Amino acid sequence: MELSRATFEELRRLIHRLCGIVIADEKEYLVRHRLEPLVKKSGCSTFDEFQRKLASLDGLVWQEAIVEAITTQETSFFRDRHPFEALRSRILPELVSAAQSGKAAGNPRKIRTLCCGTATGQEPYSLAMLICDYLATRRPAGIEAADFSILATDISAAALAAAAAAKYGRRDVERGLTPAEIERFFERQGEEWTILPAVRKLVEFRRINLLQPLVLLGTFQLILCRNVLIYFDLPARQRICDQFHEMLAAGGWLVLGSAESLFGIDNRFVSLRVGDTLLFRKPG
């Protein structure tokens, strides 16, 4: 189906404008193949008779749909594993610490992780099976289970589905993980596997636009972001930076992907190299 210039710059203006993500000049293609489906669906029979579907009373119902078929859903169990390694050597271990000061001196808080673009889950569980590894393998005195929770976002209301129902296939489950942590983590039910409570009932999932007010979430003592900012211009990205600096606790860290850094964004978080891994804290 044919996409004209005209049409692919209405409706990468109008990406942009609903979630934020830019598409590149030679990225027409991408269009034509994600939103072609939607095309058809909507009983329209070119992309120009659905630009202008756009425009009428149900354009809302369409627009929705963009946002869903648009955004990338490219994720996987211990992405690149190294950034959980820092996870678990310096991360956790004084947030841990922080927690049980917290508590001693009469001042309990949750250790509070936000988790951004999480597309179909993988990242947040990834998260919560590294903290029960860690609270079975460290058993830090005073702190357990409860004391953590993990709010995981994402724009598309079909990823978050799939990412709260807690199913997935063989091949989700052999990218990424161990037999042992397979073992562990999940319960098979035919060909799929279920992961279990004690992990899920440590995320919670919520639909949100990075581009949308934030702070009303609350305070964090730990931000993942990774390989989503790439995905937003300059001023999208020091917008959500400026969100993420004034919502994490003082101290608290911001972790982004390996493509991903803070130069030229934001120069008020402290860098730091642990292993294969650089990340960021906000000081204090």
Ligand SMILES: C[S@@+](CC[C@H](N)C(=O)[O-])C[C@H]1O[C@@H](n2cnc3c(N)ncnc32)[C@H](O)[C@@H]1O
Second form
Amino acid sequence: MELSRATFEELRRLIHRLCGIVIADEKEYLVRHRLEPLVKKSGCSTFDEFQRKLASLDGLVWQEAIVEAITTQETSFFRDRHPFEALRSRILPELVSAAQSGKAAGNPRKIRTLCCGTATGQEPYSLAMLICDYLATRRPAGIEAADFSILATDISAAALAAAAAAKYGRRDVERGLTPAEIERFFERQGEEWTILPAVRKLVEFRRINLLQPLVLLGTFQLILCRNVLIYFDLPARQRICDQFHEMLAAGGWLVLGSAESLFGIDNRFVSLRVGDTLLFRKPG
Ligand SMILES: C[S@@+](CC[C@H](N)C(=O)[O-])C[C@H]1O[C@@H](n2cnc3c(N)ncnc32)[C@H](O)[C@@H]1O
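Return the structure block for the form predicted in complex with the ligand; the form predicted on its own was the one displayed.
Once more the chain from above appears, this time first in line as the rest of the complex follows.
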């Protein structure tokens, strides 16, 4: 189906406004490929007609559908592995120790993690598995699973529905998990693997657009935002990181994707390398 340059420009402006994703000049094929099924589903026979429909009464429904179609939910359990090693060896022990001190001082507080751009849930569930494993092996005095909470967010309602269902196929579980982890954290029914309730109960899912104000979500000790900022332009990255800085407790941690950094975005964080992972920390 033909996509004129003018309509491409309109659509990529709309996409940028709706979810912050930047579509490069040469990515017409991406818009055509991802949105053509929507054009057909809407009963339109051309992109121009679809473009006009977006301004009509039911335009909002189609705008939502555009966001669903244009976002990329590529993810896997323990993606890149090494950040989870850094979490296990450096971040969790510190967070647990601070929580123990808080309890001892009569000021108990949950260890709160915000996981942004969570896609179909593999990332927050990996963290929840790591926490369960940490508690089972280290047995930190006075700390239990109920002391942790993970708020996992995404703009895609479809991705979040899949995440909340916590059911995965063979390809998903075999991508990133060891046989022992599959055995330990999933219940299998035929070709479907469901995450066990003990892991699931650590994670809450909520639909949140990172372009909207985030600070009402409260304070977190840890924020994961991996492989999400790469889709945005510099002003959007700066606005989002500015909010992360505000939401993090003093000494709180920010974990970005392996190919991402805060260079040129925000210089208020301290960076430190743990193994192969570059971590960012709010001073305090
Ligand atoms: C490539 S996935 C990253 C998944 C996971 N964090 C990981 O690293 O494996 C990017 C996710 O960001 C989400 N996303 C894109 N734009 C967003 C926005 N404006 N607000 C919230 N989430 C967004 C997409 O829906 C998608 O699920």
